[in-house]
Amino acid sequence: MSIYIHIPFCSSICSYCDFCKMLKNNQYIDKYLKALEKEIKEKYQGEKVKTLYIGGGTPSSLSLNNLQKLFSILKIFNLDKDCEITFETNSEDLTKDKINYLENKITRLSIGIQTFNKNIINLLNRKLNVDNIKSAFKAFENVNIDLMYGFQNQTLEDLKKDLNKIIKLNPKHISTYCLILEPHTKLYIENYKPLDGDIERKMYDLIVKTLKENNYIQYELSNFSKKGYQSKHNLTYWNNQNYYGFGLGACGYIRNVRYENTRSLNEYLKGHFILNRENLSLKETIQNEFILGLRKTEGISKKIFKTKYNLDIKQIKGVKELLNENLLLENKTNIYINPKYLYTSNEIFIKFI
């Protein structure tokens, strides 16, 4: 079983600005927690946890003496021995004290630096910290930097620079993200316009080429990893496994049931979590299986799919269309997505539905 904890703490360039002036305020930090405790328990039925997931939101921005109480919470999970367990953090946020104490209750740190370059940093209302970064990379082993390209007058070499930053720090994982203007953020209000497709995509394959040029193997549409360091949790949702998703607007996917919490902070502190719940379909469940399964570059195993649906994989309507028209290549164990058209893997992902 895997376990998401949202944190509703975030940076300006997330959707949740005014709901975390708010909860800037100790009293509703504490409710929140305590609503949070109380979720779990009414939730959480004892399974053996093998992922945990601690994001966001970004929850190092709590103090040490809630980020003591939030790990305290958590003790109520029936963790694993070897439990991958993911904090997120932003670099302004790592202080030396908050290392100390996370150094022996994680096993992953992931860092959202985003980008390097002071111009965009500046656009998005950020900070970053290089000197708690590095600090960061001494404590732990297991890192994951985000990058994010796609800003308006961002060129190739821009996003060079960025990625020759972080290859020198050496993480064991990037993760990478096209710039996206989500509703009621700052760059949305201000009609901020993104570059168009044609350099995206040009961003991309650099991306691509540079990370593959730097030992980093590509295991999923924009993750990139050392060898063994793929992120197990992000694997549980791509191979389509029930997960719990604890905390405000979170989302879970138990025993057939996908479940989105609220995003009402008040409705979550009466108790009332979840907002809605779909009992999925044969079919619907199947979907799922392609849409997320062929994120990976490796794709869907025959026998595994076999295994979980009594089906042969090519008798799903479309699978042998595709394998025809080269969108989708097999081999002996697997289907897969055509390297050429994983940046448009949206196009492929419409067949299913």
The other form holds:
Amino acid sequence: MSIYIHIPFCSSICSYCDFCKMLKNNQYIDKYLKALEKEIKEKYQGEKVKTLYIGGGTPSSLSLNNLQKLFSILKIFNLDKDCEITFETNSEDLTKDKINYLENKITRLSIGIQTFNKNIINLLNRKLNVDNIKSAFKAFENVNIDLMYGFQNQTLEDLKKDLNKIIKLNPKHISTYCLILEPHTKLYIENYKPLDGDIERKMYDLIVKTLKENNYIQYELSNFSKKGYQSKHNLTYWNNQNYYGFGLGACGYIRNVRYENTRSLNEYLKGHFILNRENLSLKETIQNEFILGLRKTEGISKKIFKTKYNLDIKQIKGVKELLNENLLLENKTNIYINPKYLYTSNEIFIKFI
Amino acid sequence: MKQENIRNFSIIAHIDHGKSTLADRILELTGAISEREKKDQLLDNMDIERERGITIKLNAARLNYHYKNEDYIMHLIDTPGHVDFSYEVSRSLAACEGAVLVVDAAQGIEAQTLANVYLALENNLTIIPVINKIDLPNADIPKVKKELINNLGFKEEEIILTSAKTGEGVEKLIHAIIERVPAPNGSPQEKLKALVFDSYFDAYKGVVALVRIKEGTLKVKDKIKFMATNATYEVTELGFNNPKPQSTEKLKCGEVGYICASIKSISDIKVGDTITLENNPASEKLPGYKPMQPMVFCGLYPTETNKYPALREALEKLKLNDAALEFEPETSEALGFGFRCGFLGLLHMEITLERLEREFGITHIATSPSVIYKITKTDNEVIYIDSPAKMPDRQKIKVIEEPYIKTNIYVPSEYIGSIMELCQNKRGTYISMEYITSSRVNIHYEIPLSEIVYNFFDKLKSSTKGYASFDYDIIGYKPSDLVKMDILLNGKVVDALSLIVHKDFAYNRGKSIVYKLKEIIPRQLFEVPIQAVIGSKVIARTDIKAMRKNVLAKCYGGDITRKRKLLEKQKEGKKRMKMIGRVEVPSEAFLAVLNIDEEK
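Can you switch from the form predicted on its own and show the form predicted together with its partner chain instead?
To see the whole picture, the full complex is given below, headed by that same chain.
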């Protein structure tokens, strides 16, 4: 089983972020952690936990004291002995005391850097503390860095500079995202114009090429890692496997039900955790299998597909056609997207919908 | 009712001059509708009519009026206000003795004003000139009076001023109709002659014919015969609209009403036909009958191929009420099974396409409209084709001829230059120009009908800021140097995009079409060349670049349901697309030629 824990507090709000988050407010954190504990106790059935992911928001924005409370709650979980425990951070929070505290509590640190470019950092309403990042790298072996691209006026040169700085830090894992202008974000409301799709594609191609040259393996559409350092937790999602989501706005997938928690803090504190539940039909589950599985560069294992659904993957409508058109490729074990079409994969996904 | 107390009249006007509002006001003043029943423009039944402000289907209403101690019956026969339907206008005018000519007090005489006056004169009607909308702040009554007097020969004292909006002058108009319009001629003892001026389908009664009794008397249970089609029926119901249907035992000479006779097929009833009694028939038909000829044709295909039966059913239903609509099955390599449809004109086509979508919920693809070409082959065989697909090999063609029209374009004189340029670009030949007033002219050109079908109306509007009004007469076939142009998508001919063009215009049109298609067709996963070719010669080419981005950049645990919805939405957007080979083509691409800008 995998578990996601959502900490919705941040010390500042990024202008592009549409996740479930709010400015840190000490008055609510205690209550929130109590409600979180209640939710976990209600739902968690004692399953063995293979991956635990603490995300946000910004979990690192919690005070040391609150972090201690959080981790004492997490003791309830029956953790596998090599359980992957990821903790999301922002560089300005990574003070010595927090690093020291987290050092033997987690196995994987994720740092949201996004960019080193000062103008863009300002635009995103973010902060950057390079010294903190350096100390974190000394303390943790398995570190992920988030990189964003696709800003107005950003050039390929600008992106290259960011890539080089990240590569120099030598993280085990790099997650990349092109900027998405989501409604209800500051950038969207201020009518920020996205970059032209053709240039964005060039940036993506540059990322894929540069990281490959530096021994990073692309294992998912937007994710790269050194050999053996893929995010086990995120692979749960893309392998269409079950996971619990705990916390405000968190989502979970248990048996054939996908559920979504409320995004209202008041409701959550009252113990009204779940906003809605969706029972997936077999058809929808299989559709998800493709939409998620084909994000991985290795694609979907034919054998696992057969075991899961007792169906030959090639019997699924569209598969043969896509193979004929070379949009999907196949080797002995797997069916996967032709890498040329990863960045236009929606065109392929909708064939399954 | 005494025959001398019957008055039959129509209201004729250029579009938007207030015909329907005036009709409503007359209905109100004669008590045919109460204030409570009042619905704007009561005579226009269809939504589209009300939205577009035009009347497509005719209606006839009976009005009762008491004037100078006498009871009168008046029949108001509505007419469609568009050139596409001029034959129907002429038949409904033939059912009247008088016509109320409505001219907008701000606009003055327009193209259809004149066309309608000529139709009324052909039918020997008494015309009552009315200047309407006199309440408008920009009304120029003296100017419009002058136009009516100088151009149409009315006397100043004949002209009635009204505002249909406020009701001013409408009573006076009704009195004028009673005093000036003659009572119907004919005798109730004569052999029956009833003019069919409209028909429609009623789900309970079958086909209903609207008639004007010209001679004789018609009773329920009479055996009737349609003289043009020779079909015979027994009358099951007679009646008139008041304006709601009201049945009656007989219709007498001079009266207007409807006939039901369990008629199943609308093709048995032709507008303009004469009804007589089977056992006591009239010796000859009323004059003026001609079968309606569709002038504009297009291919019509369901977007989803499994909707073919639904499309057929919808067309059949429309046909019940629209005798002018024609269709026959057609197959396209690109679009599958569909129909070749014939229409009276472009507006008729647009309305029909819109009704298919709106009333029947059928999304469809229409190919660009074509006219009927007359082709003399080298072996002297003459054929008529209504689709580029039916064009014979170039080697086998001796002469191609195409239908020409003669225009009446009414326009303020400062736009003469723009009109001439437009008509020249549309292969027009200048004939003459008349000054209506010192500042307005009527310009006559001879132009191929096919050029009118290609965006002429829009061009006319945009090049005259909407001041021009336009009307035309078909004048016959003339030889033209025409060629068939094919459009290739990804190297393959798309038959539904083929068109017939004049040789001198082929290069420009080909270029515009490929660029327009490039705008309309979204990028695909691979590069798609678009070419325009004549025979084997490529005359224009452009490429649609391959799609570079359509991705969910990130997708984690919380995103899955939301991202799925996004994909579902994208999928929904593709429903209007048709797969042509490997290329997804939006349905509007098939009408691309209509929207090209040749100066580009």
